[in-house]
Each structure stands twice: as C-alpha cells, then as structure tokens.
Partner chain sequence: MSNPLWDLLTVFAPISIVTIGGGQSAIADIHRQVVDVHHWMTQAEFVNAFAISRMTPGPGSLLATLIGWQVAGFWGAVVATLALFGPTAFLIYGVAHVWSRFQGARWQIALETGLRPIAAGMILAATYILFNAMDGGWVAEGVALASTAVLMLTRINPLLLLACGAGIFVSLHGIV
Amino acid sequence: MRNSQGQSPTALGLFLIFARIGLTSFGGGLSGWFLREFVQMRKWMTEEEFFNGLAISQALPGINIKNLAIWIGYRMLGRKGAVAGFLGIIVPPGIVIVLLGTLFASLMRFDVTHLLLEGAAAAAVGLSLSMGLTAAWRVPREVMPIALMIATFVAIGILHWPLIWTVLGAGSVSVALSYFNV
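Output the structure for the chain only; the required form is predicted alone.
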C-alpha cells in the first residue's frame, strides 16, 4: 500500500513507527496517535478502515492498542506486518517500563514524582477524550447507530453493566443492523 507521497510501508518501518509511538506515549491515547500517524499523516489507510479496526480491536480480548497494532500491521503487510506491529508496540516500551518502574520506585518518596504522574494522567484522559469524540463524530447520522452509541454509554458509563455482555449485546445488534442494512 502506498500513500500519497509514494511511500510504501516495510516491516522494519512499521516496527519503528509502533516502537516510537509506544516509547513516547504515557497513560493511554495511543489510538489517537495511530489515527494521526497512519490515516492523517501517511495516508496508508482511510478513516473508515481505521475505525473498523479500532472497533474490532476493542471487541477482542486483550490489550486494545496491541490488537490495533496487529490489525494495522496486518492490513499493511500481512503476517509480517502483524508481527512488526506486535513487536513494535510491546517490546521496546516493555523494556522501558521495567527500567522506569525501577527508577520510579526509588523516586516515589519525592512530592514532584506524584505531581509528574498526575500531569501524565491528565494528559492521557485528554487524549482518550479526544479519540472518543473523534470516533463519535464519525458515527453515521442515523437513528440506530446513534441510539446504540448512547445505549452503550449509558449501560457502561452510568449503569456500570459488565463490559463483556454490553459489548457482545450492542455489537451483535450493530452487526445485525449493518448486515440487514437497517
């Protein structure tokens, strides 16, 4: 797959992109970085493809962002892209996490450490909110998709229903509605 500048992804290139994103992200919001990197900057996939992959990644068991990296890698280069995506988003950040964990354990006695962590958490919430609003904006302006989105929000965010049953229920209804083009 080529983007508008004629660049094609390579396995090493995908690994390095995912490693860079994984190494420079703290506390979440990685799906927003993926959107910017693969859709907006490199144009290697459309927004619709990205959000389809995001929906699949969130419905599958395991870490959402790891699932999305595997999905994007597979869409770009098949199996070797999936492996590059998985290794890029997991291995380099995993090594850094172990090192930072050791460092933070020794720095937790200082107040500034707690302030830094609170700042990182606030930034992560902002990134996640941005991604959620971007995804919500892309929902088709039709009654059923919007009703399902609101019902899912109420079920999980307000009623605190179990995530697995809510996703399975709303996802099944959504797939059925899309299949029958309702």
The other form holds:
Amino acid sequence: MRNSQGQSPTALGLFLIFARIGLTSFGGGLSGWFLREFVQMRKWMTEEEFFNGLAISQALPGINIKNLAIWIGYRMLGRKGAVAGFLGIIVPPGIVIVLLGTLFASLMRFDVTHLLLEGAAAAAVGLSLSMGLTAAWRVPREVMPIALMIATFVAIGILHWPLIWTVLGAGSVSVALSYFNV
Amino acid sequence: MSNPLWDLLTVFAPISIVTIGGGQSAIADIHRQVVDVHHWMTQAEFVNAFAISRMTPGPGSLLATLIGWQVAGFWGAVVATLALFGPTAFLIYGVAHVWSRFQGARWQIALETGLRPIAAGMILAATYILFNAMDGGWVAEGVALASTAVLMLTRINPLLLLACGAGIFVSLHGIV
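Switch from the form predicted alone to the form predicted in complex with the partner chain and give that structure.
Up next: the whole complex, starting with the chain shown before.
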C-alpha cells in the first residue's frame, strides 16, 4: 500500500524500479521481487497477469528474468516500457558484476563473506516458496488442474526433465482442457 | 588470429536462442566454449567467475558479462551481454504485443487458465531444487521456512529479510 498506488508509471520510473530490484536481489529469485513490487505493493498488475507473464517468459527461449522484465514493461508502457525493463534489469547489475568481480575474489578469503551470502540465499529461498504457494492457491480446485500441477512439479523438480518438453506436454494438455471447458 | 569480439558474439548468440528454462541450463555449454574450445579461462578461473555471478545481485546469466570483460575489456562485456540477452528480447516483445492485441479471445483465456497449474508446478519445482541445493543444513532450512511465513503474512521489504538471514547465519556461527 504505497503512495504510488494508482499513479501510472513513467519509463524512467520503470527503469529505476527494475534497476533497484536488479541491484538488490542477492540470492536470486528476482521474479519473486517483481511479484512483490508490481502486484503486491504497487498493484499495477493483477496476480493473474503476472503469473501469465511468468509462465510465458519461462516457456519462451531467453533468460527468463529478462523476458519477464520486458513483458511487465510492455504491459505498463508499451515499447518504451519494454526497453526500460530490458535496460534496467541488465545494465546496472552488469556494471556491478564487473566491479565486484575484482573485489569479491579477494573477499572470499574471509569466512564471514560465505556466511553472509549463505544466510541471504536461505532467506531468498523463502521468497521463491511464498511465490510458489501464491501461484498454487490460484489453481482451480479440480482434479485435472491439480494433477497437472503435481505432474509438472515431479517432472521438473524430482525427475529433472527438460523444462521445454514438460511445459509443452503438460501445458498443451492443460490448455486444451480449459479451451473446451470455457 | 581471430577477433575476440566476433568470437564472443558467435559463442553467446546461439546459446541465447537455446536457453529455455533458465540460464542454468546454458552453464554447461558456456563452460565448454570458454574453457575447452577458446581457452579464455582456466577451469579454476571459470569456477571463480561462476561463484561471483551467483553472489552478485541481478540475473545469474550476467556471468557472460564477466567473461566478456575478462576476454576483451569494455567492448567484450558489451558484446557478450548483448549477444546473450539481445536476440530473444525481440521474441518476447513480439509475443507481448500479440498478447495485448487479442485480449479476451477464447484461445487466450484458455491459455491463461491452462497455464496456471503449470506455472505453479514450475515455481514449486524450482523452489524444491533451490531448497535442496542450500548449504547450511537445518539452519538454512529454518531460515527459508521462516522467511516464507513472514513474506506471506506481512508486507516486509524482502531486503530486510535477506539482511536478517545473513545476520542469523553470522551470529549462529559461533554457537553451532
């Protein structure tokens, strides 16, 4: 419930939001940060729109998080927003990785560096789990959708099947089912 | 002698197009090209660069930027980044465009409803893999579950949560 709620974003504003998320997302899970920022805090998108974008970003080739930044940017502001999303999520963190690349190599001598990073990463896993639970909550409570969700989880998480075949396979069954039920 | 910028482009652009399901899937191929084919880095240097890419904020695939930088300086970093992130940007842009033009079409509603369980399964699977990959045993598992609960119940800034996680690890280190 921030004061920015209801205001429409500008290209520069979007760029700065993506840059900030890119620069502060230690431990990964950037899409969880996007959910929090755009859906839960600012309410610029619905959960529905967000998870659609996430599924499409992951199914298409390309670095997922860059795809999602372009997708969200486009939904907000069209072409300008897409460019802002692309540049914001890549350029500032890209500069930082080059700068820190030199620095980090020397800091890794200290045990405390490892501990700090492991602790931050553990908390970041919580971000991923909370997003997974939010997404699972939205699945229709019927046999087929729930079975397909479990099958996707098992195929990717436990059997380590390639994502593309899993998504194409389970996804087309699921989409076909909803097409003929609509 | 070949041009390193051209080599970076021809290494990373094809990887960009086959990267499906996260940059992780491309790491093996990047490793082969960088260490075995082009001899840009030793095995140890590559592992170091990989570790740094996991620890710095932002997309892990910025590993390519770091490799480009070490191979050919500023322009190496620019070329490697654009080669890895650029080509598929146009694809998602095109899909986003088509998607908004056909808002509300029957096929789109079917796709949106049908993708829900798949997206949920994917996120839970990714979480499961991360959960198992964590170093730090029960402390890490406890921190991850506590952070999930806090996120679901409050509007806390996630950065604060990460700082708490880091703080807990450092303070418990002396005890455990």
